[in-house]
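As a starting point, one isolated chain is supplied in structure tokens, in the form predicted on its own.
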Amino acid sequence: MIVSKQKEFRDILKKIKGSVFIFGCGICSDTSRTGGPKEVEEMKKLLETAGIRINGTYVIDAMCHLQKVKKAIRDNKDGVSLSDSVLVLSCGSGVQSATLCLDNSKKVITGVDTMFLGNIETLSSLKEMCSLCGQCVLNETSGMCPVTLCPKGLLNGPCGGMKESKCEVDENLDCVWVKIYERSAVQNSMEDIKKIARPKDYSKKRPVGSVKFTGSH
């Protein structure tokens, strides 16, 4: 199970532009108490209190499942199309599922920080989308993770070896920083990628021990 913690509400609010559609995750985020039905409803109320219009909410049982995300977007196309931003309460992989399934004009925002992969005590092709760093930068990189999708893990890219939008390490791989730039240009959020990103605090990557969840559904 992917363990996550919810971002500070003020940090989420700063990234929201216009009206919002909220997606939650019914497996990992539900168990972590960060993005299940209860948390999605609580976030909806908080945003409405802050004057944000919510065009709909939907909890997908697995946000990391691309086909289910595509179906959920189709099933909620009216609410999603009316929204300027899509807030996703799931791990970094789920956030990027939404990014991949929406066009470049739709701003995808993460509401949680992905912490680590944990066991719960008592399918043929997989693609790594999240490195579980505990410090999600997806709000600054248009919903795409350079830590994972760049072979060099560059927080400030692209590198000098990028050529014709292809990666220096693997010429068959599209440079993720080019994709981040293209999405940022469409979303008018170039100011985010112009900032120099500071090095990661790797002490946050692998917490010692376990996490106890508080509250109940």
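Here the rigid core means the biggest group of C-alpha atoms that line up within 1.5 Å when the two forms are laid on top of each other. As the structure is a computational prediction, the values presented were derived from the model and not from experiment. Positions refer to the first chain, counted from 1. What changes on going to the form predicted together with its partner chain:
- After superposing the rigid core, the Cα of Val40 is displaced by less than 2 Å between the two forms.
- With the core superposed, Val112 shows a C-alpha displacement below 2 Å between the two forms.
- When the rigid core is held fixed, the Cα atom of Gly160 travels 2 angstroms or more between the two forms.
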The other form holds:
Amino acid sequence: MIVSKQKEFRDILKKIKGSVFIFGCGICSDTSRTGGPKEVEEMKKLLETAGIRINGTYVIDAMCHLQKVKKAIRDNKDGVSLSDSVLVLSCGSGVQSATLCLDNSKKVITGVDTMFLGNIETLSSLKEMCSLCGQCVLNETSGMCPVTLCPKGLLNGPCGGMKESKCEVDENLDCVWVKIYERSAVQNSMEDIKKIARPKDYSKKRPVGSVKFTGSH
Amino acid sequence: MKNKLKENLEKSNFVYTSEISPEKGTDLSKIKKVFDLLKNRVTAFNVTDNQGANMKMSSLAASIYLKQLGGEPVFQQTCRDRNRMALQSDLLGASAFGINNILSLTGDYITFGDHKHAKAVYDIDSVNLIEIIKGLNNGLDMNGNSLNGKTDFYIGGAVNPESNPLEPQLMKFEKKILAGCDFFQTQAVFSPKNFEKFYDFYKSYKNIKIIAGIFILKSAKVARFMKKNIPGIYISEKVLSELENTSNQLEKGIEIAVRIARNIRSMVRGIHIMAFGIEDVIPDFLNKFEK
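Any chance you could show the form predicted together with its partner chain after that form predicted on its own?
Following is the full complex, with the preceding chain placed first.
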């Protein structure tokens, strides 16, 4: 899931012009506690207290899904067309769905900062484990990602700053290379991590990520 | 071009290297001062690269200045601040100015220093950098494009012999050897006993050139600070209490450094002396060590 956190309310308020329609996202932003039904309702109250007119709210079950966003805008067309601003409480991807589906005159505002692709450890604990780098090394690193879990993204082993298996950047963070080493030793797959890993090929990430399928699913 | 570090290591002469940290600013006088103080005592000077992630004068510029003074720099390059293009172009520049020793480093993380909000680069790592330098020595950039004028670097790598656990560090050390590393300079050694475990591992490598890092501790306060804040430094409580229970802590610091250096002398091909701000005690350290 995409993990987000709410921006400072005063920063959101500064960006708002006129009356507002609020969209939330029922998937990731709900789990992130930034744009589910509860947070959308809280945001509505806060804005009303600040004197802003709210013309409606709606939680879309996935704001990254353009067709669902188009439908939600159609279903709420009175409230949306009355509003000067559309406040979106979802990740940056969801915010841009709204931008794409609304005409140029409609001001789209994000109420959150998009953080990372996270695993749900528990509903109270989300953790980044994948950086979406486009060249997965997990088959070579016994299923743990050094690109993400090493702050330096080192592909060839730990730096000299690792101390007692902990990361030099944060003593609460395990050095992922120690973990990779231990797991590879148990699995007799040391030859995978002993090979020199080549630098990443960033041309694979350019110019802008896009996939088109042919045929039906 | 003459390369004293290479010549001495190839001849198995015991070598001394030390360190010059460029100023935060344009003043070159400290470089000259340290060079004048130690030029007859050490073979080469490592020129640090934004040490501790603090923004300073570039290690390349300071290395060129040291070279102009008649010194032999070991140009340190970390992977923290430059992508693969910037690293290679600085290497070509260094070589064009006659710099031919290089130390490839990962680099302390950006949040240790004075530009905590900067983007850390780490486009490639220290193992990849060694391979790239090897390629430049063969007249090719990392993508196989020909160079008009190749480099002639004697390639150094770093290793932390006191890393705990040691095995993952040894794996990386072996990759550096495989990548074409000519010599190693180690992180500061404080426990000869730990160093011996590292020695047991590398002694089977024929003709491997290890220069051990020796840090002269100025005081118990500095030692405590380093133990807490400098990545990869292991200072034992025994060393700390030795420093604390003496009236002349600097004198004791030199004594400890001499003791450690003597204990590991037979296992290494040289020592790299770090004195961070108290370089003026290095001649005294060397006199005592050689006595």
